[in-house]
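One chain follows as structure tokens, the form predicted on its own.
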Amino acid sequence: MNKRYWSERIQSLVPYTPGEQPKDRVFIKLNTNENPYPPSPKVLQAIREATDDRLRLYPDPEAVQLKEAIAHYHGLSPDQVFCGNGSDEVLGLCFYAFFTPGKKVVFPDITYSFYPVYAQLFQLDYEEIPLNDDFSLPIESFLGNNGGAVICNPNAPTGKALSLSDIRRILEANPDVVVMVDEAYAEFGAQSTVPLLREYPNLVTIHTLSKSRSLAGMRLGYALGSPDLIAGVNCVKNSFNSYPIDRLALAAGTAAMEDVDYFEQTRRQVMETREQTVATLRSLGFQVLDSAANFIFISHPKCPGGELQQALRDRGVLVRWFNKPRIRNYLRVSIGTSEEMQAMCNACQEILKG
């Protein structure tokens, strides 16, 4: 590839690699943490009602209706909400808004792999702090002496969650910098930091409608923080793209946030299926980390991660394998329907017998 005309900023940049989206055959798709259940019927109705001649007009650049729905759900004011085109975009805007070159940003060495990409893209100094041997977060290493911290809670790809008391320690030890808590998976079992927003002006939390509200295809995410922090993210957004969310997505997101009953029903189903799957896999000799997310992190002493991933793919089951130090013998398995997870477990049993 000829990079002659590329800017110096991206010459050595290694971009994020998303999970496989297959087109050649039908798989049981457990590799990208999508929700196995459809969006709320009210979401689909809202999209149909928004599909009219108004699509010729620009959408609301401030996403007022969606912000109000999110604020109402969390018990906040709309000026504490920022909405964007998926939580990945929201994360990127927050990295740019809150972290400064020359001041080291810290995050774990095993976590969402977009964090180092953003740090490199925005020419930030950063340190990847090694997780403990049991994949827990070494809290002491996040207590000060940094230019900001990023924590995925529960963590990806491990699924392990931090307590609010641990997050409080990190916030209190970093009063002059932003602590960003990525809660993409928190609604499947972790304690949300949203209640801490009233106490800590240096806290910003990132959320997505892709996982617990089945809207990965609409690309909707949001940040919560003090009005001052949110104003900073808006400053970056309006210097880059004033209209990041289209009309259909705004309608879908508002309906999804308002249909709390459907959200509670489907997330409970995912959590129940997760616990059933964990029990089955452990009975087959798998090591399965305790998870507070809509995925599990598994390994087996008799089958290397890469081989197991390929063997499952050969049997029509897609899971995620990260060929990285410390975790290359693990697989991240998204939670599907109970039928899909039983099929995955049956495939694992067949592989192990072979």
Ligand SMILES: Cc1ncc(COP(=O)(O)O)c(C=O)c1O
The other form holds:
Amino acid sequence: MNKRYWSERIQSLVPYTPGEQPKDRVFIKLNTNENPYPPSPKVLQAIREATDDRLRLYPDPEAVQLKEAIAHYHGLSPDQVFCGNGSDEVLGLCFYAFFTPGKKVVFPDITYSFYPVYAQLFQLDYEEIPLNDDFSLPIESFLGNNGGAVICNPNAPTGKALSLSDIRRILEANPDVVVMVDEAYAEFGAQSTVPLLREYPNLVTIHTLSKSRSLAGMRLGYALGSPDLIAGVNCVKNSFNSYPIDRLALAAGTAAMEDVDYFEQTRRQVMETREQTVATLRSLGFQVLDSAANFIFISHPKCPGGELQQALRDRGVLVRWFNKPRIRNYLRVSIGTSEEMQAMCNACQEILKG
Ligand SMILES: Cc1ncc(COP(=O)(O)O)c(C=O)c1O
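Having seen the form predicted on its own, please provide the structure of the form predicted together with the named molecule.
Full assembly next; the chain just shown is listed first.
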């Protein structure tokens, strides 16, 4: 590729690689942590009702209605909420808003692989702190002496959750910088930092509607923090794209946040299926980390990760394999419906027999 006209800033940038979205055949799709259940019927109804000639008008740049619904759900005020086009965008805007070049941002070596990309894009110094051998977070390495910290809880791709008391220690040791907690998967079993927001002005909590609210296709995420921090993210947003959320997404997101019953029912179903799957895979000899997310991180002593991924693909099951040091032998498997997980386990059994 000829990068002659590319800016010097991006000549050596390695972008994030999203999981495969196959178009050629139908797979059991357990590779991008989507929710196996459809969005709430109320969400679909809200989208239908918003689909009319008002689409010629720009959407509300402040997303007031959606912010109110999110604030109400979390018991916060709307000025503590920032909404963006997926939490990837929210994370990117927060990296820009809160971290300063020359001041080293820290995050784990094994975590959501978008963090180093944002750091590189915004020319931030960063350090990837090695997780312990059991993939737990070495808390001591996050206690101060940095320009900000990013923690994914539960972590991706391991699914391991951190306790609120550990997060408190990190917040307290870093009073002058922002600690960002990415809770993309927290609603499947981790303790949320939302109750800590009133105590720690340096905390930003990031959520998405892609996972627990079945809206990956709509692109909605949000940040929660003090009104001052949220004003900082708004400052970046309004210097980049004033209308990140379209009219249909505003309607969908509001309805999704309001339909708490549906959210509770589907997230519980996912957690139940996860526990059944974990038990089955362990009985087949897999090592499965305890997961607080809508995915599990698995390995088998007799089958290398890359080979298992390919063998599953050949049998119509897509899972995610990261060809990276320390986790090459693992697969990240999203939790689908109970039937899909049974089919995945059957495929594993067949592969192991072969
Ligand atoms: C840890 C983590 N954070 C954030 C995201 C981004 O989610 P979205 O942009 O769909 O809100 C993902 C998506 O997979 C993720 O795994």
